[in-house]
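Just one chain follows, in the form predicted alone, and it is written as structure tokens.
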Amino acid sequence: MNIQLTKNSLATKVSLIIGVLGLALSLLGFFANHEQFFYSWLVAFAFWMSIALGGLFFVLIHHLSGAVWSVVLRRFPESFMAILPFMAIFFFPIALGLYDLYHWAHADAIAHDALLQEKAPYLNIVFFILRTVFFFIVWSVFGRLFYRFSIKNDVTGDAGYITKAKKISPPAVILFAFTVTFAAFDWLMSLDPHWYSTIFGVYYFAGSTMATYAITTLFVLYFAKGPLANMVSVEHYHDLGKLIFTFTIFWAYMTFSQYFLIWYANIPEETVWFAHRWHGSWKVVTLVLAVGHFVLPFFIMLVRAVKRNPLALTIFALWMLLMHFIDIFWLVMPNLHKEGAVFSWMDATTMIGIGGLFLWLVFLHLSKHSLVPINDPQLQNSIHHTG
């Protein structure tokens, strides 16, 4: 039982073409408005990076918990996390745009700002880059290691590789939690260096995990029409739907917790971040995010039939990915467009540029090996999973 994706599949070719076209158009945008380009690139990078990181978390939790139901689906998040070393390449434009993105990167700004002077030992260019390098090393090592374990198990049939993955996953989860938290602090929260939230890393993690389950669902539903037709069932759809629903609620809990404590304390240096997002047309985006990312999904996904219907689940997963994009857009763009929300064509080209190449790499990984972990001792139990 060795089910593989064709190396020159239509999905692989289309992803590559779209990615190259998106990057080419984005490059033109760089010369037209480099500041907008860097902000748009950061939004797209944070979005697709969240999928790769979510893939790593999916696999870590799978092994840590000894899950059975997700064995047949595991190759998809494994392919997401395998992209982590390549995502470092997409970070280079952010490194080049530090002065455009981050106020704390300007020496003159620090010289006239007492608070930035206090934060300078942490918020400085050299330490920022070193931390990012460390993050990518940790993620890449774990991502490639767990991917290698899975492929080695495919080739040799040695279940010892699955045992190794289970043993390494507990410390890996701890390192994952710390690195993702500080990456969110560095890349997103420090866009406004006068504001901070200790819950911000968990906030980004919640949205990332939700989005990963959503895109995994789309992959499963896509391949269920072909090579995985006899391997995944409505029970797998139901469980994926429940996990999207779970992390939608978790995201809302983190979001409200962050907002409520700051609102209740009513300290100006803390409330200013939310004030920016309640100014002008940003108020509309905030309300769309509240309703679209929580209220509507909550009531829709309470219905059991929605989680078990492929078409309804596809629409719901696509909707949640859109909400995840709006969420990251809402985190980043008020630092550039302070008077109101502005959607630039570069927001689209950077998304499809990075996204196209991301999906191209994922499809390449899926074409190299079986779409399911063929020698995992729990594969048959996973195929016959009944919820």
Second form
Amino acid sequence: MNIQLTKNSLATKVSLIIGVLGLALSLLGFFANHEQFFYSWLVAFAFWMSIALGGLFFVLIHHLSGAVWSVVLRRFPESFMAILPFMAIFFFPIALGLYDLYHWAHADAIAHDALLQEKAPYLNIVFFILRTVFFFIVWSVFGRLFYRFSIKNDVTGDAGYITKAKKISPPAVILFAFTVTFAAFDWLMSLDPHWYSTIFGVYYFAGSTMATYAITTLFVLYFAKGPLANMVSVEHYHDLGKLIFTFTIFWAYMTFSQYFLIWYANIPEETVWFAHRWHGSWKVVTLVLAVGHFVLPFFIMLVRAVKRNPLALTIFALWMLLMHFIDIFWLVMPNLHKEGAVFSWMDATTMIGIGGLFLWLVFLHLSKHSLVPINDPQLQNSIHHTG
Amino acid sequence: MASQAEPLILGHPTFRTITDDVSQLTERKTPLPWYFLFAMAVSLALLLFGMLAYLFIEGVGVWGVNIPIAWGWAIINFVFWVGIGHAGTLISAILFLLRQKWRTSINRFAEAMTIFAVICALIFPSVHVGRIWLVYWLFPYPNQMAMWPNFRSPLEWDIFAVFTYFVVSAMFWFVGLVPDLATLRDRAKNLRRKKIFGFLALGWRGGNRQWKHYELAYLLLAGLSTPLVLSVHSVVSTDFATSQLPGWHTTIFPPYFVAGAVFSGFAMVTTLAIIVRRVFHIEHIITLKHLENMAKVMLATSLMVGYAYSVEFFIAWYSGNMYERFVFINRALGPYAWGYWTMITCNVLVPQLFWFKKLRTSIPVLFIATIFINIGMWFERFVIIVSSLSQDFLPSSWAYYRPTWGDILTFIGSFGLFFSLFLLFVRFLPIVAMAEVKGVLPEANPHYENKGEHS
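Could I see the form predicted in complex with its partner chain next, after the form predicted alone?
Every component of the complex follows; first up is the chain already shown.
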């Protein structure tokens, strides 16, 4: 049994070309308006990082829970997490744009701001960079390690690698939880350096995991027409649909907890964050997010038939990815465009640029090895999984 | 999937032996130790009622509450018992939706425990103002005095959330009981048993159509209960988190409280399961595998709670807010530091034992660890409530909080009520869901072939 993506497939080439074009256009944007460029870049970076990290989480939970159903589609999230070390490259523009992005990076601002002085031991450029370096080391080590286990199991047929993955997954999940939390605090929450919310890390995680299940669903549905035709069934679609649904609700639970408690207590230093997002046309984005990221998907995805219909599921997964983008856009952009929502062409080019290269790297990884973990002892059970 | 998996029930039981093993517990003559235990539990329950009477006569002055600690043990005990009441519905609803078949052995008594814990919990908000004759003020009844409950108060939401949870959990529990009650009716040797169980079994005959309806009803109830598992403790957390008090007002409270509730509930289920399986000789039905799975859930939820403790601490510093910082440093190093470190030890350190298979499959270790977790989770509420209130914004009113004997005996008494109800349950109702356990036996698989291993 050998199910492999052909080398230099059309998808690989197209994503490389699109990615390079997107990056080239974004570079033009840098010269046109560097502040907009850095903010757009941060949105795109946080979006694609969330998929890569979500891939790591998928694999960790798969091993941790001893899941069977997801064996056949595990290679997709595995290739998302395998490119975590390469994702570090996309952090460089942020490191260069710290001054434009983060108010706490301004020495003159700190001098006049007692709160920022209090936070300076944490919010300073050197420590910020060191933390991100540390996060990437942790993620790259686990991403590559679990990828290696899976590939070794493919090549050698030794099921011991799966056992090893199972053994390492619990401590890896703990490190994952803390690194992702602090990454969300650093990259996104500290954009508004006075504001704080304990749930913020879980909030970013919830949306990221939802998006990862959505993009995994798209990969599965795409390959189900070709090489995976006899391997994945409607039961797998159904389970993926249920997971997107679950994490959509989980995201709403986190979002609502954060909003509701801040609204109710009505402490100005906290409510200001929502006030920015309720100002001018940002109000529309907030409402789109509430309806589009929760209310509509909740009622539509509740229907069993939607989760079992490939076309409906494709539309739904794409919609949720769009909503995840809007979510991150909504977290980041009110710090730049305070008067109202502005969608810049750079938001599109950075998303396409990083996204194209992300997909190119994923396809490269997929074409090097079998599309399914052929020697996983549970593969047959996963294929014949009946829900 | 089930082909290579370990069997969930040990000792090659048949449908017949499962029915016998579980039913005979309710049919035999009441064992003597039961009377002894029941007498003890009822005495403690009487102590509770006595303490409540004392409270109603004297007023809340019999407790150690005072300004600024206006919320003392009553709300600690309330949150403690509601938290314990989370495991049952989690096991029966969420694990059902997740198709975790191992739940069948433990769901019945976990659900029963849930209902009894919620009963204990509901006592405290009902009596906490000491004026039981005004308890109806909690409910939005049509009233000419224009005295409406304050719908904007999270304490009012508590009443709705916990009552809804109680009603749905009780309904869920009863629906699950129906087929087993019919089994007891059919086995009844005297008319009285036949009449009582016949009444409760609602005319169950076990027909194909009845099973079809039953399974659909069970699925729907599971779906309805699932959001309730999350909502109840989320609402409980808003009692604190909607305020502006440092240490209470923090956005992670809802999921953090839910994780803590599941944690404490599983600890209580495990403690009780260890006793029940031993006393009633059902070790082949509630196997070590079940206990191990529960230990894993406890480890996971312990880590979540530990995550919340650390993030709260970090954000208190990161906020730059001097009051936030003070509260958290005061928790760890102030006058109630002993409570804080008890909480950390019991909730975060002790469960780390469950990383090791040897320890999480050892009955004595599990038993002791789960008791530690229960203690730790009580202290978690103590730390949250007392340490945040006692040193508030007015240093002139700072004082060390001490419970009175009234506080302590009321709390001890609530265990009496809990165990009285639990003992009645284990005596008179099937403590294991027989019909569901039969469903996970290999014989229930349509492809099952008996390879000559007659048992």
